[in-house]
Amino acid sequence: MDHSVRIALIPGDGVGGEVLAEALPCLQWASGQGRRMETIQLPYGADHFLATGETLPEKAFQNLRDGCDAILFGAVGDPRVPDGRHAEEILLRLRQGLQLTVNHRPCLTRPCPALEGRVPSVDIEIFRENTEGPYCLQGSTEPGRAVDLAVHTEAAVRRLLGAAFQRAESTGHSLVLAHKANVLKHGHGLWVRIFEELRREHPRVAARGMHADALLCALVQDPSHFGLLAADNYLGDLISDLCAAYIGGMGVAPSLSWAPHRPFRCEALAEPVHGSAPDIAGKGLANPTGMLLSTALLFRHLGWEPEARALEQAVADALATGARTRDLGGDLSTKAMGRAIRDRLP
């Protein structure tokens, strides 16, 4: 992007603000490399909801949609809002309202002495549909009966699978579709039909479908056989969390959601895979690595490839030299880990 980029910052709840704080100096560093940007911080989360009753007001959403290029997001979820309605209305509104169909979750092993010999080396990328499936929040509860509907539209499925095939073609990796079309004949049948259409259009990609239960078993036995994995919202969530275990856990797992058809100015949202972790909030125990790697994914999406590579290399160098938070068996605080990574930026 040649114009000045406007990035909205939403810390959210729990450790979200702590890890986002470690990403802000990375934005400043990129600015020092000549990238033109401005940031705005927004208050939406549990504190704001409990004080005002607002989740994400319509005017604020419209300003995000039309006045920002991307969002850097912490996490949402707070035990003071036990039904989680503020979290649903904020995060799902952003994903669905901005049509952020593609959720990209790379799981790449980086040298880390604490993990050597414990987990296999992997280079897996998950492409998860981000707006539909069972997470569309359409359902009902009745006496003795509860229903959650799963909605799959051809437009969203085609956008997600199109992005996955394009990525597979550019990297040379194989592509596997996770599905349960043998049982879910309508919804997942749609996935298989579109997957087969795109497979014929991309003959250079080694692509195949697998029943999701068999795929999970194979991932546990030997994940090195897999490159790109594509799935609906629900299966993609489960698969990406399993793959995160191979790279050190949820604290180091990044993600980027985007709208490949670019319906609005705001077309991307970067966030770590982990949640708000209210049990450790405010204690300096959160791992900021997933947030910083998510920031690198956002840099790459904006076309800032040198900055993206430099930040990813800084993470790799820090881990390789033994920098790690408690979840990785170390003793660095959130701030100290963020500093250890940023100190290795050029």
Contents of the next structure:
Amino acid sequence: MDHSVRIALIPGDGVGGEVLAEALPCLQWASGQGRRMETIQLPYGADHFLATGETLPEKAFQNLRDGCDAILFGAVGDPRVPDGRHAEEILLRLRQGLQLTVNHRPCLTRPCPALEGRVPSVDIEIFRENTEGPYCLQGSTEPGRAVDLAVHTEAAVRRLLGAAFQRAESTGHSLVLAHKANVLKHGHGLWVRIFEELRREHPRVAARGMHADALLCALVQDPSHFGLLAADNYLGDLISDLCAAYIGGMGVAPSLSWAPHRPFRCEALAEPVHGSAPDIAGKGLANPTGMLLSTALLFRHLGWEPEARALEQAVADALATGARTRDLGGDLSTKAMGRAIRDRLP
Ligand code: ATP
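Follow the form predicted on its own with the form predicted together with adenosine-5'-triphosphate, if you could.
Zooming out: every chain and molecule, the one shown earlier first.
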């Protein structure tokens, strides 16, 4: 992108603001490298909801959709809003409203003392559908019965799998579709049908489907057999948290959601895989690594490849030399970990 990029910052709740604060100097650093950008900070989250009753007002959503290029998002979820209504209305509205079908979650081992000898090295990328499946929030609770609908549309499945096949072609990774079409005959049946179609169109990609239960077993036994994994919203959520364990847990796992068909100006949202972690919020204990790696994914999406690589390398160097927060067995605060990474930027 040659024009000035407009990035919306939504810290959200809990540790969201703490980790997002560590990404801001990286944006300034990219700006110093000649990348033109402006940022706007938005207040949406539990505090704003409790003070005003607003979650994500329609006007604010439209301004984001049509006036920004991308979003850097912290996390939402707060024990003061037990039904999670504000979180749903903010994050799901953004994912669904912006049609951010593809949620890309790379899990690449970056050597660090906390992992040595404990878990195998992995280089796995998860492509998780981000807007549908059982997370479409349609259902009902009736006396003696509860229903959650899972909706899968051909358009979204095709977009997600199309992006996964494209990525497999460019990286040379094999591609596995996780599904349960043996029981979920309609929804996952659709996934398998489209997967088979695309498999025929991409003869160079080593692609196969696997029942998700067998896949999870194989992933635990030997993750080195796997490269790219594609799944619906629900299975993708579970599989990506499992894979995050191989790279150091929730604090280090990044994600980028995007809309391959580019329906709106705002076409990408970077956020760490973790949630708002209320148990450690406000204590300076959150690991900002997942947020910074998500920022690197956003840089790459914007076409800022040198900055993306430099930030990923800074994370790798910091981890390799023993910088770690408590979740990785160390004692650095969120800010100190952020600084340790930034100090390694060129
Ligand atoms: P969500 O449903 O929004 O994904 P969750 O209920 O899965 O959220 P998280 O907020 O991700 O929960 O937290 C899960 C666990 O991981 C908690 O014990 C939390 O402290 C830990 N955790 C999450 N993020 C971080 C982080 N950045 N650094 C260290 N630990 C974290």
